[in-house]
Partner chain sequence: MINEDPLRNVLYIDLSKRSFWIENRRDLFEQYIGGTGVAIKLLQKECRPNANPLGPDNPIVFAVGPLTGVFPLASKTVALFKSPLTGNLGESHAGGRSATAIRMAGYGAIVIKGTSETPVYLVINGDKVLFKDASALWGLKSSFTVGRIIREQEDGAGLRTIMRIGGAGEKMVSYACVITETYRHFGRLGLGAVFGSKKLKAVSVSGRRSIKVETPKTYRELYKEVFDRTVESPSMKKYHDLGTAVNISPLNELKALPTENLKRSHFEEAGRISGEAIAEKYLGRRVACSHCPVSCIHLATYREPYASEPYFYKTTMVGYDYELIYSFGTMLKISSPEGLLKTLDEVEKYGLDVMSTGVALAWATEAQERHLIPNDANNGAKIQLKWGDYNTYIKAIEYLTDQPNDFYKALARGVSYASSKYGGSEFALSFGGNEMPGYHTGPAAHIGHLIGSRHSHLDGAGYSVDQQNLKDPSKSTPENIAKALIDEEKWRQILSSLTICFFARGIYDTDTVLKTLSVLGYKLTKDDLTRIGGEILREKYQFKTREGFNPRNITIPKRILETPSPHGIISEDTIRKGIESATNILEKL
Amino acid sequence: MKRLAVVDVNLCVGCQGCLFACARRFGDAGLSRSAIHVKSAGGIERGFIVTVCRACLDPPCAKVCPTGALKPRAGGGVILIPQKCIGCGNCKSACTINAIFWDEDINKPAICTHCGYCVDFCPYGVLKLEEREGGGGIAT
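Now I need the structure of the chain on its own, in the form predicted together with its partner chain.
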């Protein structure tokens, strides 16, 4: 299974093309559904912090979901089952690296599916879709 990875954050110019690309996966423009984030590291002159889901093999977000709406994905990370989600936000709080975002439009988390659509819209090579070393799997 592949996962999204940050190759070199120093190449990031902060254009946020990846944020908008992520939201476009669902057909809409804007940001509500975006599952990736770019912010400055305390002022643009210091560069940027790019936050993407690391595709944890033992994802903390899934462990705190009270309804089983986050299903661990083969190769790491989780898949959201929207009809089970009650919008409690536990997953967002549990993510150690703040890589779960909130879709206010539907009051559910915005979760990276490691599809790599954002990579095509990063002209600076900050992001790539990589094969997980060791093949990955689901830890239980």
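Right, the form predicted together with its partner chain is done; let's see the coordinates for the form predicted on its own.
Only a single chain is listed, so you will not see partners or other molecules.
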């Protein structure tokens, strides 16, 4: 199973190409549905912070979902079942690295599916899709 990984955050220039690519998966032009975020670490000299799901093998976000809308994924992370999601936000609060973002338009979480679409839009090789051996979760 594959997962998205941040190879070297020091290579990030903050272009946000990965954010736009992620949101574009849904045919949107904005960033509201992006499951990856990039922000300044405090000025141009300090670089950037890239936040994306780290594919927890025992995801706390799935444990707190009252409707089972987050299904553990083989290799770590979760798959969102939108029809089951009631928009309670428990998953966002439970994420220990704040990697669950909120899509205000549909009142549901924007969670990385580890598809790797964003990787090709990073001109500096900050991101990569890496192989992870099974271990936890349910096959997708």
